[in-house]
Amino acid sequence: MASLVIDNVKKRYGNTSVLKGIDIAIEAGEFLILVGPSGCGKSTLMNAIAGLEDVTEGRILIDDQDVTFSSPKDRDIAMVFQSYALYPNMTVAENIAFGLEMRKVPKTEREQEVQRVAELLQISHLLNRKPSQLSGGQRQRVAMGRALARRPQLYLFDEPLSNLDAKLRVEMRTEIKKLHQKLKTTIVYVTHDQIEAMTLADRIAVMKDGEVQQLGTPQEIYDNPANLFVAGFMGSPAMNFIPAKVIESGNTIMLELTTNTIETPTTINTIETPTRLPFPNAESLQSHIGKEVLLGLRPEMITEPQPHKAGLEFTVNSHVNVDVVEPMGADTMMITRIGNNEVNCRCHPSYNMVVGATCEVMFDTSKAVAFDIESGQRLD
């Protein structure tokens, strides 16, 4: 297993800059996940690591060796593609053994290796089939087998599970996690799936427009997003962004937001009730007193009033209108409107919420974050 250093890597196609200086370093055995919107350069970065595309600038080091200019086969990397890219005219066994054959491994050794990998992935009974005779999940396993057979220093997975159905995806996700724990391999993995990213990664790199927005552990990314983009990208449903005014009340700084409530269910008059929320690390908002900021609150931080939290430093109860109720089994999502923004609240399924009526919710701001409205940067 090897460490990987991506040092200020840039990639341009003609005049369009696809990668604008990527800096990522991961340890041997680490599981790095790249996420980002479509077209942000994830596949391009993978290809650059694999040597399938030349970089315009910067260096790539694998195990402290500079491989920026080495050919793909000398980098000792295996890649699993979204399309699986199994060789259609070869059997499963030949597919798995091909890389070894190209590296002139003797036949008996190749066969042993194929057996080992097939047992590991439970595809021994498929070895004599052609890829066209396999199901999606089986193809996916074969593609992983082909990568595992060579025991490379570094594995690259480019959206390996996105062609599977939801159930199989969850199974394979667990399988990949087990495999990583067992083999302690270094992996770079691209995904669009939030849960895949959160569950698999040792660290997540969130990319946008060819730049890394934040690199950190899943919990860091979730709790401490560096900017509005990362905060909105990770988590499902996404973090709520609520415009709020920074005010000084007494000698503490608080955030004030306005919730709309209907006076009684029968009238259409709404009353605007200002709600004042305490904020952890409030001193950092000193320079913004009197201005609007965006308060970031995860849905699970706006709940039905919870007795065991009542009276804690960062909890405040308030009333909101119920616009939509979406039961999800374990929780019920309640959607309301604060200012001009939709806000998701994660409530207990037994909590009584009537669409069109008002209900009481509890804001817990102990993990709240604040962003500058213009730049989207974190303020606290």
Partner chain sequence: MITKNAPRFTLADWLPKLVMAPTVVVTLVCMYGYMIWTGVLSLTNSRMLPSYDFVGLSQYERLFNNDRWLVALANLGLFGGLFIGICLCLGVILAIFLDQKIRNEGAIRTIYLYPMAISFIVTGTAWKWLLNPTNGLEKMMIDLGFEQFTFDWLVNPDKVVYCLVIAAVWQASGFIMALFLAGLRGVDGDLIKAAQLDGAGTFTTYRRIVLPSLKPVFFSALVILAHIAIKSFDLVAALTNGGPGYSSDLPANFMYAHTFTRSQIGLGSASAIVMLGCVLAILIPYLYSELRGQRHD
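Which structure goes with the form predicted on its own, now that we have seen the form predicted together with the partner chain?
A lone chain is what you will see next.
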């Protein structure tokens, strides 16, 4: 395993900048995931690390050795592709051994390595089959086996699970996690699936428009997103963004929002219900007093009233309209509207939520964040 340094890497096609100065340092044995929407530059960066794309500026170092202008074969990297890229006329054993054969590894050593990898990936019973006789998950294991057999310094995974069905993706995700824990290899993994990123990575680089928006552990990025893009991209369902006015209340600063209009049962009149919420980092809002900000609150922080949280510093109960109820088994998502924004609330399935009626919810702002409306940056 090896360390990897991506130093101010830029890539341009004519006047179009695809990578705009990427700086990432990866420790030996670390699992880094590049995540972002289609077209953000993550696959281009992966190809640059592999040597399949030339960089316009910057350096790439593997174990402190500058490989920026080295050919792919001289970088000691193995790559697992989305398309498996198996040879259809070869057996599983021959596919796994092919890279070793090209390197003139003796036959006895090749056979030993094939057996080692097959046992590791639990595909020993498939060694004499052709790719056409395998399922999608089995083919992906063979593609991984071919990479593992080479024992390179660095593994690159380019959306390896995107062709699998949902159940198989979860299973293969677990297998990749186990594999990394067992081998302690250095892995750079590209995906657009934020659940894959959260579950697999030691650290995540969230990319947009050729730039790294935030680099951190999954929990850091989930709890303290750097900006609105990261907050909205990471998490399923995404973080709620609720317009709120920053006000002074006594000696404290609070956020005031209108928790929706509520129809009274006897008239057609509506009642606007202002709700004041405490904020854990009130000092960061000092310069925004009297202005509106976006309150960022995860769905699991807006729930049915929970007795064990009642009276805590950052919990407030309020009433909202119930627009949609989505049962999800262990939880039920209740959707309401605050201002002009849909808001997801994660409630217990037993909680009584009737579409078109109102219900009481508990806001827990202990992990809330706030964003500047104009810049989209988190207010620290």
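Just so we're clear, the structure is a prediction, and the values are computed from it rather than from any experiment. Numbering follows the first chain given and starts at 1. Here, rigid core means the biggest group of C-alpha atoms that superpose within 1.5 Å across both forms.
Put the two forms on the same core and the Cα of L164 is off by less than 2 Å between the two forms. In a rigid-core overlay of the protein, P88 has its C-alpha displaced by at least 2 Å between the two forms.
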